[in-house]
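Heads up, the chain below is alone and in the form predicted on its own; it's given as structure tokens.
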Amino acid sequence: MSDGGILRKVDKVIRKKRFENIDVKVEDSVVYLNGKVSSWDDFVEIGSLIGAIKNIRGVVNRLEYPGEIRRERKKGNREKSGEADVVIIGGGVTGCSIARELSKYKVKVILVEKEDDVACGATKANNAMVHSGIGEKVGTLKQKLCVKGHFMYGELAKELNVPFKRCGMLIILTKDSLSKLKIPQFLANFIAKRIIPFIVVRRGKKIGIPIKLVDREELMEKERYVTERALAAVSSPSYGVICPYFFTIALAENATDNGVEFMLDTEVVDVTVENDGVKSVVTTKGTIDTRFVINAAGLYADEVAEMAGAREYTIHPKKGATLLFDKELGNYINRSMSLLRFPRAEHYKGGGIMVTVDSNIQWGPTIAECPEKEDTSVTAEDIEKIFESYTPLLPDFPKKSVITYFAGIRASTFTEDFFIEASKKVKGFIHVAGIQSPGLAAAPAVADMVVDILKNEGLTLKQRESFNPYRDKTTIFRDLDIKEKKRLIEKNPRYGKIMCRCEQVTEGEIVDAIHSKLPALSVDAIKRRTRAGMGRCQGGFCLPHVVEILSRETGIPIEKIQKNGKGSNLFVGKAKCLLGDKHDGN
């Protein structure tokens, strides 16, 4: 379709909708809108309903409204620090698999990282699921690259040694699958019962991935305490589980092993461009030279973009609340589970009760536009919305059994699609944005993607024949055999003591993460490589324990620990200190 073309449509659905004040232009089939509406609600609607239009690229939301939360940008270091053939902005999932795959050839690459360690964006708040595709829209990028990219996982989790389980995936219709529309109940359950399954069957045979057809009496067998009002289910046998921070963590310092230079805690605040070409990344710790550019910096793609005068695309976040069971629930399921609805709400699997590879349990995650990109806060009414929604799948489950609640943030476009291409305005500059769910299944195949599209660019690609694949096992105390552990603890007594009783966590493990390749130095970011305060207790034990260990480690004063990067103190000083030096009673 003609920008032409577009823009009548566009016209067509603002005049429609009644709203005014909005400028509309469209350039190379990205929509641009400039204005003022009457509520955030408005920005979403209008930005939703134009991306809905058919052969739009993207949708540059640039409309006003009041409430509105603008970024300062940081002042950022003119001083050259460095160069590279390829500047990666974001150290998410996307970001380091693109970085490992890089790191596979002949090129400089630099991946530049906001926070102090890499996967604390929406990596490390999903659901953990390697999606097999078959929930995605027919036809997408994300549909094609999730297929694509969850068939990559067994290899890739061998070669970085990380866990990783193809639990499976059963998708369940029960009598309720029907109840909101309006239709005799004897007509849905047989909708449900002998048709809907049959379509969702052909559906993934034609998109290449197993799949197959579970009456009622197998799934009972199979999931004693699911639904009696079960009528049906589809089994995804390619359905995996992995932990994304630890494996985003893997790839990092699989990627560091082959080349790639990390720098943490560094915030890009400008793209320079030169004749219509990138020239550099200006960043708070100094300017790196650079011929190409892969903006994967999820949540902020679109503001990076604009740094580079190459926006084609506005990010809207959407939020989603998470539940995590203790482990003495691990094996109440053997495979994850969804129910599935309808109508289904638009933009959204339905999320589900998942298994994870350390053996908990996790109901979610729910689904709902958010204004900051920066709020993950967990509400009472999200709990509400996850047990009304899963607790028909599973009526007896031990809800009590709750350890903990996160939320995390997807980074939507107005297309609601994966955005990858190379920028048709700045030469050199490559988007990966749009990473929404089910990014972290697809980030593999993303990355061989973008790898094709730097040859298309005109970037050198010569493979490193030192290139080694296979990242050394970290040690992980409590999965070793007796003998194992004796002959741990007798080289090096440190094993011998245990920190986080909930998770089995010891000392040694402790010290190996502050001292990897990719140093732990915060409180979360050591809980993200070993586990400790992610048991029963949150950290309740072995938090004072942990952060003794960092201060020792590392010789920062133990008031300067951080939680999660600057800002984050988790102590103030000494008590006696804040008596005063007199004691004076006030």
The other form holds:
Amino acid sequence: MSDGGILRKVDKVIRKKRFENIDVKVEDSVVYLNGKVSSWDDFVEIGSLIGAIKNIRGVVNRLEYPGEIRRERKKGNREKSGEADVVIIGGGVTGCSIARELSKYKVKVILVEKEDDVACGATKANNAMVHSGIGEKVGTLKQKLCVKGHFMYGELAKELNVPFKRCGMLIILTKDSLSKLKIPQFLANFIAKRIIPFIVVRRGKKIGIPIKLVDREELMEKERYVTERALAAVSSPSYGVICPYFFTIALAENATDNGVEFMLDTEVVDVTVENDGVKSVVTTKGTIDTRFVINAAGLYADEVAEMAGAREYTIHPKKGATLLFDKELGNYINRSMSLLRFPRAEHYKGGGIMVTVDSNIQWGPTIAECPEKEDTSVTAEDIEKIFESYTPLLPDFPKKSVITYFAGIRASTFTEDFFIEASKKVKGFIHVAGIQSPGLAAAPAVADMVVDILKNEGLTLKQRESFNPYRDKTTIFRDLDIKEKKRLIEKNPRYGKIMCRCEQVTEGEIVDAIHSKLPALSVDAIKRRTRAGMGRCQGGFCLPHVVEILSRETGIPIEKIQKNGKGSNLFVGKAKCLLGDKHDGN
Amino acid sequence: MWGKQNAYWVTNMMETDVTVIGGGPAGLAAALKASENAQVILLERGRELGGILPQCIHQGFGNFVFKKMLTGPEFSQYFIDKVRQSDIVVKTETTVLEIDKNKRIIATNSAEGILEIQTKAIVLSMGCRERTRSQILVPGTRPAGVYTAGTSQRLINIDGIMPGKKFVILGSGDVGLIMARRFILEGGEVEGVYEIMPQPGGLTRNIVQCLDDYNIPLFLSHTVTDIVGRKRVEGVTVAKVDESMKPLVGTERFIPCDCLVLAVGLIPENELSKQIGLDMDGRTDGPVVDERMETSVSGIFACGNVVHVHDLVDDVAVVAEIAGEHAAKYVRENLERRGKIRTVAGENVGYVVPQFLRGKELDSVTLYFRVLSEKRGATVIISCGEKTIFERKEKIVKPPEMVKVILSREVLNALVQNELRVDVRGGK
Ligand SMILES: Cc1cc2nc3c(=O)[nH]c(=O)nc-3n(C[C@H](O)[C@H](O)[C@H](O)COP(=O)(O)OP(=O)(O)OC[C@H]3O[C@@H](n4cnc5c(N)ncnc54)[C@H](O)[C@@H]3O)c2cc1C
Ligand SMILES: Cc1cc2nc3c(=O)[nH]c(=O)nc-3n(C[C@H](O)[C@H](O)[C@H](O)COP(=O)(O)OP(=O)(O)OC[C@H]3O[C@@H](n4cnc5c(N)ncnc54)[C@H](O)[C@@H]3O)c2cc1C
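Please could you give me the other form, the form predicted in complex with its partner chain, since above is the form predicted on its own?
First the chain shown before, then all remaining chains and molecules of the complex.
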């Protein structure tokens, strides 16, 4: 469709909804909105309505609304600090997958991440599911990359030595699956049992993944706690589960091994352009000259694109909250499961119940538009909503054994699909934006696609013979048998000292994390690598020990140790420091 | 996992009569008592013996056992000195990883690596851990500056670091009350203590000595409804709650602070007990025991906070001696298990320990129990079938304060039915 055609459609939508004072521009099938609306809700509504119009590539929504939070851009350091062929902005699973893929070639790559560790954005707060693609809208980019990416996980997990389970997923149909349709129960049951499963199977065939019918008897036998109201199920056996931050850290470590430079605690504040091409990336720690920039900045991808004058989308954050249960319940279910409800909410697979690679059961996630990109709070309503949504699946689940909950924010665009392409405005600027779910499952395929784009854009990529795809296995004490444990402690007595009692993490493992290829220098960074503090006491016992070891190994004074980077100091000073204050009179 | 391979790889194989797991006051007292008649190994995962006590530098321990008010370190030192003088084999910084029904214990430490101990009897005294913010579903973000009371106590008293400047305390358990005072003494500010129940969770003496004396307000029927702050706590929202403990809309108040401390209860630490497969009591979260502190597996005993949470360490010392004594006895002569009498928690009673009686060694048996709600002028009644065998009028009973009843052997011998019921009737 021509830009003129798009403009007419957009105008129609705006008129129908009676929005006023909105200025619309269309360029290269991207819609730019300027003006004012009266609320955040209107901002989202209009963006979404326009995003749903066919053939639109992107919606840049610059509409102002009351209460809008405007972030000041940090001051950069314009002094040249280095050069690279490619700068990747963002160290989530997307950025790190790309970094690792590029490390196979003879190019200089620098990855810049604003937090003190990789995997601190959506990548650390998602549902860890390697989706098969069955839940995605057929024909979208995210569906295609999900299908391709999820098949790549087995091999990748082996190379990187991270736990990955192809556990499969059950999509369950119950007597309540069609309750929203208000049709007679017998009809609802019939459709749920005899029609929908076959539609799902057909769909699987179409997108190239295996799907199997599971009858009620088999379902009840394999998953004995599933609701009595279940009628039938389909299984998607290629579904997998992985620890998203552990995987991302492993990608980053392997990339480091193969020559990629990681600049952590470094924020990109500007992208300079010369002759319509990328010239450099300005960060809080200096300026890097480069010809190619990969924008994998998650929630901030729109703002980073804006820096380069290449904005073609707006991110509207969507929060998702998840509950995590004690691993004591790890055997309660065998496979991930979700309840299929019809009709489905738009752009939401509905979440479900799954077991992580560490045997914790997860319930979630929820979905809600969220004006603030950093708002990862979990509200009482979120918790209630989760219980309400998933209890129908496992009615007798012992819900009091929650060990923690968290929220992650999806970086959705208004077109609700991945936006992966070279900028048409600025040469060398590559968008990898809108990576909402299934961004984890798709990540390996996204990386492949980005490498192809770089080649097309003129980057010469020659194989590096010395590339080593393998990452050494991290020592995990609790996974070893007694013989191995014994040998390990003989070699290094620190593996004999348990520091985290809930997850059985030893001092040796904590020291390993601190001195690893991508050093863990905060308590949460250690936690993500070792699981110290992730068990049922949530760090109550091990925190003082972890802090002491971190201080000893790095020389950071104990009272300066942080939870997760700048501003997260755990302590205010030595004991009695506040009394000192008072005596000094300040 | 055991089987044949043992022979060539295990070098640190030991044998003993009694192994005590956990070197807090319970483990120390049990080990001492057992060592009078048996060979004993004591395993403690911490650097020091004493369990939770070395960090409890306030006074309030030993009123009953020593007839004077000692600090936690003083109280535990008495036992530690005696243990050090005895021939008990003590291993600190040694964590027990697993135990099987045949009483083989696997533990680990730096010096010896993996230890395997074949023991004839076991005393479990692993203490308890603190309930966390997530277990009570406090909404909000997850920034630095949210601590459980015991962790904050350890940070200040053992590690010498100050966790915050301005504190809000959620829950009025004893540890929280003690810490409220500690924060003030360390130069911090305490905005208040918020308790969701209509009555305080800690001992009255602690309310008086730790809050009232320092003008720290206690807000009953209040809770924290939000934690705010991305990297570090910037404040919390508190609200009043109704009878069903739901926050009341319109009563919310935001309190700027940099530290939220939770004193919302302790949970017996029973990973090992569950792994062995001991019968557990859902109300105490501990293993069920008889009056000799023997669990459902013969020769495995348990005492102290691992069985149920005690408010006074003196009670711990008493039951620990019973556990230690019978563990040693079991090694020599096995313990006779006669018919089983169950104890039942009746009206206004949360739980009763021991959960059953089945021996005849003890001249008297003490029943420990907690009431569910506070009452003045109530009567404790213990009955067997239709027959009341004990009755006592109480000035006041409240959930935080454990109630004890001593029953003599004669009374127990006269029982005809195998159920003892504990009721706390009447009162206001
Ligand atoms: C609740 C929830 C559940 C989900 N469940 C699943 C699931 O089960 N399966 C699945 O496949 N997907 C799931 N997803 C989606 C998946 O988590 C994301 O698609 C994926 O993590 C996106 O990774 P990313 O690297 O693109 O973004 P992020 O992980 O957010 O990484 C972006 C990074 O860029 C950094 N950054 C931003 N701006 C700058 C700057 N200016 N300078 C330097 N660095 C910057 C950020 O700090 C961040 O680390 C879920 C998402 C959510 C929110
Ligand atoms: C903050 C606070 C204040 C208190 N104030 C008072 C007071 O004023 N007066 C009073 O009388 N009582 C008080 N008490 C109560 C009293 O301290 C406890 O009842 C008592 O400490 C319980 O003793 P315990 O040995 O059962 O447990 P703990 O003292 O907790 O000891 C258990 C020990 O077992 C070890 N352990 C656990 N698992 C393993 C394993 N797998 N391998 C090896 N070792 C293991 C632990 O490291 C620990 O040292 C207070 C308690 C607290 C927490």
